[in-house]
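Let's start with one chain on its own, the form predicted on its own, as structure tokens.
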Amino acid sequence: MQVELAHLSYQRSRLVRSWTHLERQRGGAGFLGGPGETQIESDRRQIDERITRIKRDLSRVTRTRGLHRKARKRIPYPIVALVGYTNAGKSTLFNRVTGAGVMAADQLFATLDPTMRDVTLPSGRKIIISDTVGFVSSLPTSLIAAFRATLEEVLEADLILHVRDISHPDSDAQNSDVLDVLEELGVEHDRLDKMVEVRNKIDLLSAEEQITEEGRSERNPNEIPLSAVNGQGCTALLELVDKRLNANRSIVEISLAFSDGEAIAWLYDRGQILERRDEEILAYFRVGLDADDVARFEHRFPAIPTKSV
């Protein structure tokens, strides 16, 4: 629907040039009746009707995606979104770290719908990675509006990974184009500052250039070189994502009676159990929880004390 909407909007803007060779048609039989509908008016009316229907359908899709996002928020898995210029290797990287079979091709807009998979980080924490549609230079506002239902996944992400093709001769220009689109979408500047830059396709660089990339990443913690094709650097990427997402995590110690089954289940569902020690009447837990989840636990189970480590 998004592709068709973008296509129809483009087609409508070209109608004037397409039909200037046709004269006005007359309505009625023979010479009776006044001027009828021109071909361009007929085409424009049909396109407008189709655009209206698609926009109505897309609004329903947007609401559905919103419900899905609300459901995911109840499951405490952080969302990590892959963004980048089209053909930068996002889907290849997505397949590499998730084991998914998403289409990855050397063509524009190979990815048209966000795909999500869960990934277990080195710490044992689970996250959800989202593969999104690629950007292009000078992306028209109408096209951004058409793909907004898809790109909204970026706005809701806890962490953004900007995948760049550093082997491309116009890599710097592509980087600027992606940042412009993200700003136009409404991504806040502080989130852009925390965005991780994944410098992909180092396998296409010379040995000397690869060494330069390694040195560059050591100086800048927001950048990491890798090859999604052969997996070089992918483990380091997951470790960096793990570190970023755990920056706001707290380690708390909680003692629970075995009869507190609801609280125990809540901790297993929301937190990362680092240690559990069962004694006669109590179970001692050492749990990693986000600050928001610590507050939720204390609000839901006010009689159970928590101790920060």
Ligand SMILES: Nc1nc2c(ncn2[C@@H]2O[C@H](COP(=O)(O)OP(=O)(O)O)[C@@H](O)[C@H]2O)c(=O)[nH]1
Contents of the next structure:
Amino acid sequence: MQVELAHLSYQRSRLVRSWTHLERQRGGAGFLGGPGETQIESDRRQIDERITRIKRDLSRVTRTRGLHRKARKRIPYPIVALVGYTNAGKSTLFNRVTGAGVMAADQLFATLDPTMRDVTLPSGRKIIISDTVGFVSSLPTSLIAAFRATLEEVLEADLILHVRDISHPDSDAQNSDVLDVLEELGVEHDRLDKMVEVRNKIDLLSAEEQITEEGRSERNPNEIPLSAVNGQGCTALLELVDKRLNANRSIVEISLAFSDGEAIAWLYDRGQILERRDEEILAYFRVGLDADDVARFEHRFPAIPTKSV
Ligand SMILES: Nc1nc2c(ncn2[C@@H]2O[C@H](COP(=O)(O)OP(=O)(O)O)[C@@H](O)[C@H]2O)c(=O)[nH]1
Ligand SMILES: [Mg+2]
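Coords for the form predicted together with this ligand, given the form predicted on its own:
Following is the full complex, with the preceding chain placed first.
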């Protein structure tokens, strides 16, 4: 809709200019209300009506997006955003890690937003992965608003995965374009530093180049060579995401009665169960939980003592 709006505004300005030329030819000073003017008026009115309709639809979309974001905040799984240049392979990677494009009804966000889906990491931890619009260089200013809107998700993401097409001849220029835009959008420096770089399309490299890539990633833990098309590197990527998200987790020991089904279910849902020992009347858990989730658990189940270790 933003794209159409920009296009219509452009058409509207051209309309005036092209008719001005005719009007000048036709009449001298004081010539008003000729057939040309009527035509401009009617064309302009039609464009204006479409502009009004699109603006109304847009404000509805903005409102809906706001509601979705609020709904998402109530389900506090970490959000991992894919960013990168157009054609880098973001959507291919998204489909691969979320289960090859199947749109199952029980997917958490299937009905909420088609570009966000839940993924279970190797540790059993659940995340929401978000596909975004691709970056292109020298975006027309009239489209920057549209572009920003789709990138709001990125600002709120817990982790950013920068997908790069390393087989592309302009790969380095694309890389700096993307980093510049992220910085302009207000992504903080330390988050840019902590971003994971997905070096996609390694299947298109020669055998020697592939070996060089493997060497790079061994030295740099924030780089993953990958092929979204054949799946190579995808497991390593999910393991890295797991590790990065778990960096701010705390380990908590909790003993509770078997009858505390609700609390047990909550721990399985939100936490990473590291150990469970069933004793006579109590179950003992060692769980990895986010600091926020520890507070949520204590708030929700005040009678159950927790101990951070
Ligand atoms: N050879 C190869 N092609 C890929 C790979 N990943 C994506 N592609 C292709 O690159 C093109 C763009 O992919 P897409 O996922 O739409 O890119 P997006 O614009 O970043 O979402 C498609 O033709 C994909 O099939 C990869 O790992 N290897
Ligand atoms: Mg895409």
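Residue numbers count along the first chain shown, from 1. Please read these numbers as outputs of a predicted model, since none were measured by experiment. Here, rigid core means the biggest group of C-alpha atoms that superpose within 1.5 Å across both forms.
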Once the core is aligned, does residue 270 move its Cα by at least 2 Å between the two forms?
yes
